[in-house]
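The chain below stands alone and is given in structure tokens; this is the form predicted on its own.
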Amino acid sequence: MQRGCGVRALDILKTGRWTAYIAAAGLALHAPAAYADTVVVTAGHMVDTLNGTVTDNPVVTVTDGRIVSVSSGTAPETGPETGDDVRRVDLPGMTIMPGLIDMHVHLTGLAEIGGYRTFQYTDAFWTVAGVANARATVEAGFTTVRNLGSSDYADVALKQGIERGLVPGPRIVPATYAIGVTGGHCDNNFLPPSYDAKSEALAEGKAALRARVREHRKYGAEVIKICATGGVFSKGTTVGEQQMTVDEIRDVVEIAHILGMKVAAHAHGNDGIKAAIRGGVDTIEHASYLDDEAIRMAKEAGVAFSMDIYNTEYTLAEGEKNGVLEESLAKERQVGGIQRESFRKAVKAGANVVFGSDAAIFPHGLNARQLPVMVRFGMTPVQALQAATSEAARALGRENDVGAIAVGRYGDIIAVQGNPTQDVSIMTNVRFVMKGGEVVKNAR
């Protein structure tokens, strides 16, 4: 509620006028536009991420934020798409493709502030940082992200601010707090017992786990994240150790799926990965120690791997300077190379591997640097692009909205100079970004 509007929320609740007030506010917020907003985009080439081909001279029409037609040739000079209210965006010689999707980010984290240095900042600082990170992310061409863990429901706040038009940023699928166990990867293990510092989302036992899922959904979560194993950046955990049982995972998944939400499992070690797959999760995050059986299980269950294989380079180069604990650096040195070989093995076996960068471990806006690394470790450029578009959209369960330039999907369109299906490294220099028919960046 805006300040200065003359109505206090508590007074509304006390007087019983809140229903009418909220209804009126809802009508005001969702009133239909007086006319259809249409933009026609033309370019030299278009990557069709559904079939991995490149089309010349595309013409894409977006009305009220969604794509209504896709053709090739030249934009018409007359007709319903050329009226005074129709905007034109011409990108001659450039290659367009759908906005990219990052399946694993932490928008309210900063790679530049690690370890105990984070305690120098007030809680609300991280939401402010998230505003800057959201802008950097969308301007890098990532128009949709899955935010897998934040404190204070800050990812929901960012989502609301972006959707309200207050700040620029990507479409956010928020997880709110990651659900974990006492002393595990998602707990707060940095302070001594006298502080009684704990994560806000610890849960053990069937009733507690199910209640956490419902609570997360109540306060804005659209995906659930669990911590099935130890991790690199948590204090006092071993990367590969299993931390949740199959039954505990299944308890979370059952309620999440009933509520229409998917479940992402942070899982490095084989035992934890297999437990997560048996428990019914939808994606495995990190997946560092993969054996053939785990890959086979994931393929049979339709589980996608989201493997952050770029950030090792940044962590080992800059982590000490940024305050990352030596314990974490040692774990990164141990697991980084193994994870990349697991990535290669999963790709070769035909597993579904989607783009997830774990941005916040490296600076936001550099997400696309992972694409060339994915090619270096076994993907073709087309596969890497699909991992960050059509395959990621399918793993999100939002293939009708994002992931392709196709009729019915959002008008999320980015442009680069050159052909990324031949040289995927050019994706690190996105020159143009449109989100829902609105230009976010134009640096042609």
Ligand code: ARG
Contents of the next structure:
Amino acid sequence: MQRGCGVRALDILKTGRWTAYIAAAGLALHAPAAYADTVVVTAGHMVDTLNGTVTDNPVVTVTDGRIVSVSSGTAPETGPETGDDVRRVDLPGMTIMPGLIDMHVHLTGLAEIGGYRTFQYTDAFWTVAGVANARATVEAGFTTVRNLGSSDYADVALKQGIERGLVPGPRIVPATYAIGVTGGHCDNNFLPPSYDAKSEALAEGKAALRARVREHRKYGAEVIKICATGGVFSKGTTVGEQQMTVDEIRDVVEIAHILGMKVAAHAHGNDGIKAAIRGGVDTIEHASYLDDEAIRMAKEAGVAFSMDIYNTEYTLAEGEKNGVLEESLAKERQVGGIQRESFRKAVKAGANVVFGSDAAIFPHGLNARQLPVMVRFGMTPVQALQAATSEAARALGRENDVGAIAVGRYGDIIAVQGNPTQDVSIMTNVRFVMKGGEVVKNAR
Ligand code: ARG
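Give me the form predicted in complex with the ligand now, not the form predicted on its own.
Full assembly next; the chain just shown is listed first.
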């Protein structure tokens, strides 16, 4: 993060030579200077997620979607007389911070339609739901999400629609289908054998697993999701059971990594978590049953835990009404409390714990409700905010793009009223959202 360059920025602004300044700074060299689109954002305060501090009077300049300067002090004068296309967004008294990152969502799922009720809707309905959910997500301040499993390549479709500007939504890192084994958490176990219902992404054995990863990449995957253990919402699985061998996991990881993709493993049980770490995955999703050895292994291997510790509340309060199977409710009662204690243990041990909510288990747009729960179970507010910004960006391998208000990253900036490093619950009330320099929400 650049500091103390406010004066320089101001001088240059006064000359009206924005584009010259930007070019001189070696930034935005691709765009012809004459057409550069610049927006200057000022606010009362800024959460610097890289340093874990709050600074005053930030001035952030975004050109062609990327941040080109971050300074503090008096906001520069801009106006038509400068001759350049400079927009201004002033957020007096508000606190800005980088757009939030959720490492685990399912944009094409709806919490309100659970269990067998999903069969009342046609296949493409879920893509339509995804359009609404994408808007709710970005308006809640989440400008980047990893979509860890959807059917019909609907997450790729959503990403394409958002990037073309057809519909609003976050930057999506799509996994396409979650890869799983027969009868496992990512299979469809809801119907009797005569229906022959199964997930399209079942793969067992070396050749099938490797082919599956390549196929997902071919059709737009940017991350690979595997189901290494049973789960809460799948029928006929237990959360503790390991469902993939270390060798199977290794096959997936080897191909994913040579293709430049990270691997996220759904894993609740301790054996499955350890198998996934041994197999070389990059993040463990849920990570409910963590013993000390699993935490140590993850730290040594640089594996991040992405733990969805808000949704227990929602499922236990609303699940039955939404049609969630009694079997799943029972599993939630069993696993929720244990997962939260594992979270506490992992944070205390200094493991890398990032923000992953599993939105779709609860309604999209409520993602930030997990932040106060993360603080309740052992993080400081700053740690929780970093888990959803700079640390998430690191786990994504996207430190050049997202997760901080810093030169070179996207102009993904959100604002709240108040100081979230003191009271992180105010993140559930994001008033302003900018994505890539474009204002997505302005509800001040
Ligand atoms: N998708 C996960 C599963 O079905 C959700 C688990 C939710 N519960 C929890 N305590 N994290 O297993």
